[in-house]
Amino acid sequence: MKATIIGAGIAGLTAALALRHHGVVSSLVEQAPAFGDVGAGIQISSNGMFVLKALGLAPQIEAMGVRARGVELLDANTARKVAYVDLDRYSGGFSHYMLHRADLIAALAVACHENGISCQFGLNVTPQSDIMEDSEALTHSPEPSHVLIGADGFNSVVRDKVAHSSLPEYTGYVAWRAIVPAVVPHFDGARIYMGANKHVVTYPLRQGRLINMVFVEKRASWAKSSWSSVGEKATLCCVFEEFGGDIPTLLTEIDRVHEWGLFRRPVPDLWYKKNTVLVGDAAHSTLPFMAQGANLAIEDAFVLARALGSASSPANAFAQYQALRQARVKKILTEAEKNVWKYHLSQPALRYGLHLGMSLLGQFLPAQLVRRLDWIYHYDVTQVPSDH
């Protein structure tokens, strides 16, 4: 069994290490010309953990990130704590982890030069590149023993050979993403301010010496094509002048921000055909209102790689692969789209109450707030096989 696995980010180098794992041999191919130090924060929740550790890089991941001890819930104009959720007292001693994509990709990276992965890059993968034309050709045998595997995000190019193309449908919501200097102090975890019709989420990077900073503005169009568009700082600056905290100090911070529209792809009733399969975002992307799209595309990476190294045929790994992760990531989805409407609330007396409600909540059934995602981080896709 060979894979080529084409996109380089963390679904694909992850698809890697764990083929690697299960003795199956893979190459990269990457459209960007390098590894570069792109992207923001994201949060690697302990269902990540469980794979980074189980392919050696924990110790890399613990160095590097900031370990999260919490979720602070505020009032957005007041900056006052409406509720607490205590990951170190109630997470069951499970770690979740923030730390910059570049540094979990460089992570990777490195783990598959040492692992003698190879990976092409400056590769623009289109429907007529060689690539894809010679993977058709292999469909041709009984049980092709090379398969190609989908890693390449929202837009993916070899989800059109599995699935049928469909168009992106706008959500309602945009974002902007920045990073900056921590000039006031953070506490180890991430801040929610609640606002109406939008809200802020802040957590620390790199030992503390940044800070991440997400904007959601629910908007009713969105024109825009591009997920990295560079935004205008005014503009920002005024779409979120009332929230209080230190939201006003970051704000004079930003150097240089960007700004997407939210868009949602049907996940396709299959992730596989002939000897073609998709991981990650490429078959299932979803909103970042639960922070689960990399840990999603790390279990991915790991469940399909074991069925691979296990499975009589690419046929039977990709059906077993599909049967164990869709129930689990459709519900993930689910739970992510509805997680937003509580930051969102703009009438007063619904504020009111829900936070009111958080509060009582937080004071009185403190555990809840987090027990409530066990099933969320407490999967561990390297040790039980489940369609949970």
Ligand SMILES: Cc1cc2nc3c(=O)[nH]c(=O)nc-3n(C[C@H](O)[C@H](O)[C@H](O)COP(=O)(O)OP(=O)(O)OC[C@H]3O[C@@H](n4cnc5c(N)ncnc54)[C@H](O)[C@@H]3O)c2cc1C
The other form holds:
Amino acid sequence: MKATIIGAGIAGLTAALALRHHGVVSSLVEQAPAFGDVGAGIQISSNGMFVLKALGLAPQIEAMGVRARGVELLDANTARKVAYVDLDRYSGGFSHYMLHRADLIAALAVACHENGISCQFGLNVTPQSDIMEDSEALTHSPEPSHVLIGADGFNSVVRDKVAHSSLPEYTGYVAWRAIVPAVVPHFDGARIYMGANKHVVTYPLRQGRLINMVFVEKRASWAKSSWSSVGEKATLCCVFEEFGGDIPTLLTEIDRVHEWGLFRRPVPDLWYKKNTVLVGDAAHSTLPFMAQGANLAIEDAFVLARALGSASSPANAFAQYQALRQARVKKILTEAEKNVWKYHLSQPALRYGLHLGMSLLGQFLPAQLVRRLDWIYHYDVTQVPSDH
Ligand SMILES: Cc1cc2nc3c(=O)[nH]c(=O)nc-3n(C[C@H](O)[C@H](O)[C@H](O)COP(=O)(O)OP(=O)(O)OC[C@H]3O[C@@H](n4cnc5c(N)ncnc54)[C@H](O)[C@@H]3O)c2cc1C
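Please move on to the form predicted together with the ligand, as the form predicted alone is already shown.
Full assembly next; the chain just shown is listed first.
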């Protein structure tokens, strides 16, 4: 069995390593000319860490990342703490890390290189590319031994080979991202500033020297879904001018900001066809409000690789993979969609009521704020039997 993986992002690189771990040879194809310095942070929660640990990457992540001690939920305007999600005390010893994406990609890429996995850069795969046509030809053999893995993200071209094409649907939210120097110290955890129809998430990176900022605003329309379009700092400052706490200071530090619309696509009923299969955002993109897209991609990669390493045929492996992933992925996608209304409540009475509720929960049942999400974070896919 051999695999060609389209896309050397988090899903593709993890899939290549996991395949190697399970005795399957693979190579990667990436449209970018090299691994770039993606200017953004990423949170890898314990469910993602279980996989990275199984692949031998935990020491690198622990060294590069900041371990999250908790999550502060703040009222955006007054910066008053509404509730504190105490991961240190209640996460059962499981660790969440906050990393620069470029560092995570670099750790995965170095591990691929050390394992002799090749990556062909600068090849933008299209439906007409040789790679797709060769793969199509292979499907005519009765027992194809070469599989094509679509790890090409939200705008996947491989998905069109597997599922009916669907147009991305604008969600009604626009996001900005920026990384700034930590001119004010940030605690070792994430802060969520909850405003009316908008919110901001901040967290430290690289031993606290940098702060990652993600801004989300409800907006009626948006044209493009590219996440590399440059935004206007002046517009951003204007939209978030009423936010308190450290936000005004951090806004002045922004040098470059990216702005993009958040889109969704329906998850296809089948994630595979013939010798082709999808992983990560190519199969199921999620809104970023649970910080789970990359973690799900990492889990997918492990499950798919384990299935390919042990099943009698790609078809059986793909079926086993989807059966194990589908329900969990859908549940997390729904949870992420639900989260945004909590962060964005604009009606003052409702907002007051919700903040009061969160605050009381935080005071009297603080463990509940963490444990209600144990089903996401305590899930160790490396220990779940393939046929579960
Ligand atoms: C603001 C924001 C914050 C987020 N924060 C978190 C977080 O904290 N934690 C978390 O778990 N998730 C987070 N996510 C989600 C996470 O970023 C994605 O789910 C994750 O990057 C998906 O990885 P992927 O490898 O499937 O896709 P991608 O990261 O999109 O990678 C796809 C790769 O394929 C390549 N490619 C694409 N098309 C082609 C082609 N035609 N030919 C060749 N190569 C191609 C691309 O260049 C890229 O390298 C966040 C998302 C956003 C928008």
